[in-house]
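Starting off, we have a lone chain in the form predicted alone, written out as structure tokens.
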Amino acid sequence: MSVYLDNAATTRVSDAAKDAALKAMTEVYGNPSSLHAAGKAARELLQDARRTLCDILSAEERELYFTSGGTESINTALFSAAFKNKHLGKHIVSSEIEHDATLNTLKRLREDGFEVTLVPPERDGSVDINKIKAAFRPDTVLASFMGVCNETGALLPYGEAAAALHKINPRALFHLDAVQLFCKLPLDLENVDLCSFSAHKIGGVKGCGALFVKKGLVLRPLLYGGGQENGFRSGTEALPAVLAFAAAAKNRHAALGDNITHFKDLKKTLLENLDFPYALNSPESSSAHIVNISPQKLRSEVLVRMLSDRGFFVSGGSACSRGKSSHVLKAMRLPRENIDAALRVSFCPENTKEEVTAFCRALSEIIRQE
């Protein structure tokens, strides 16, 4: 039996996404920038994919740009927005629990002369909106927050934060990291100026993402070249991956309500079947598709390996950390033993209660044996 419960790291490519990518690779494989018929056919499919995603986002087609993934989208948003507003101020606000794509970009911006305030989380992993508001200043020109924490499932109050930022400084820009939010929970782009997405978190192909840039906002590109994506993101569009992204998003969004209910059922099944002492590292009001727990025995790398040997796949935190202690759990000021033993269980719509129950049984057997 093989049970994959690491969907916050990546997901299996959906059948619809696979079929869309295959069509682009074998049938409509022209360069979308070419002027001949093959290029025109590819260009039409590219625009169809953009329309599909924009319909989901309630955005205009010129507001969405395709990228190589969430990391590029986040880097582009933060660098471009910070330097656009540099003449207005050099203060940036984010949180201590952001993905490394955000935190390391902010580290570089610090080196470039910006001042960065990182709001700490509460002990349960949530981020207090009042602390976010208190961090904003008249010279704050950029704020960046994730919608869902990729390690704990914590929901960040991005909508209220964006409105508060614009009230303090109407010319400030708000960036939302929606990598773990898009097509998993309802997304509201009101007051959001920039928003980053990743395809492989929802059944798309790795190496593809998108960046929403609010209408009327003109930013400096991160990549220069042939002028693709209306000059904002040069480089030949990865048409197979883009079509797969749109197909995966269309299917996930159509089933959004059912999937949310399903994730809640899976989380309930997980927590009801853990028959050993553990700590729950996810807030009570968190997204149900990510659950972080700390068994009171063994270190996470040992548990991950032993579970893998039995065909159950989870992680000890962000896939990008590769064994390092979680900066998110450290920021939550959890006991060392909780951090060292943390396991992240993350669901996709195809996971079943039977799989979750089998995982709990396997984990219980491992803990009883040690």
The other form holds:
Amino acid sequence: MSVYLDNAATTRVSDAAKDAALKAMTEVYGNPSSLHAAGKAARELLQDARRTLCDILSAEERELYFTSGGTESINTALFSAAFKNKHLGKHIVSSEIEHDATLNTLKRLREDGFEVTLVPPERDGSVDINKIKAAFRPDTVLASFMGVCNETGALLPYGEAAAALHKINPRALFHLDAVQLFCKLPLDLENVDLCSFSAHKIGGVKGCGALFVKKGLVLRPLLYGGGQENGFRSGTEALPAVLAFAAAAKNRHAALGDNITHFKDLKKTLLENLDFPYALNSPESSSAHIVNISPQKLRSEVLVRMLSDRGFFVSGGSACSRGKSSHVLKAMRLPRENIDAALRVSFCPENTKEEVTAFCRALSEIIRQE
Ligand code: PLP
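Right, the form predicted alone is done, so what does the form predicted in complex with pyridoxal-5'-phosphate look like?
All chains and molecules follow, beginning with the one already shown.
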């Protein structure tokens, strides 16, 4: 038996998503740009998928572009928005706990002459709206924040931040990284100009995502080529992955309320069944689908391997950090021993309380043996 509790890293492809992808790989496999009937059929399915996602987002179809995932969406959003606005100012605001897709893009923009202010988190992992507001200036032309932190589950006050940014500079653009929020919590795009999504965090296929660009906003593309996606994202559309994304999102969105309740139950079960001293590295008000704890005895990579040997899959931080200590926990100024021992447990709707209690038992055994 194996228990997969690393759903913030990636998820199993849902059955509906698999069926949708299979259809596009074996039946409707035309190129959506082709003029013949096979192309037309593919084009129609592509538009259906876009409509499904836009209905969930309360967005218009021309506001959503398919991409190769969260990383490409974030790169496109930040580079395109920064260069569009550079004549208005060169100041960008974000936070220290963003995903590397954001932080490394901002690093590059810094090299290109932009000034970047990164708001630090509080010790509990939350980001104070007053500190965000204080960072905004009249020459701030772009701000980017994640909705849910992929390492701690912290909820960032993106709605209030977006409204405050537009009050200071109505022409500034606000980008939301909704990779860990979409179809996991309600999403409100009011005041949000750009929003990034990834399919594989909600039961879709890896290497697929989308970027929301608010109506009326004209941006320079990152990729040039055949002019697909209304000229904004060239490259033949990954139809199987796109259809899988829409199918996965439809199911996850329909069960949103039930899933939120289920995640809260799983988190409660987890915390009640840890019978050894640990530090909780997630804020009180965090989203329940991601929980970060430090058992403080063994290093996280040792724990991850020992748990894996027993069939339990969790991670030591973000999957991309692979052994490096977490920039998020460091930014929270946690004690070294907590950072080194951190474990991230992240749920999907199919996880059960029995799986969580079995995980707690295995972790307790490992801690007691050491
Ligand atoms: N943003 C956040 C918050 C993430 O958790 C991730 C993936 O872990 C990404 C962006 C990157 O998404 P993708 O893996 O689709 O490139």
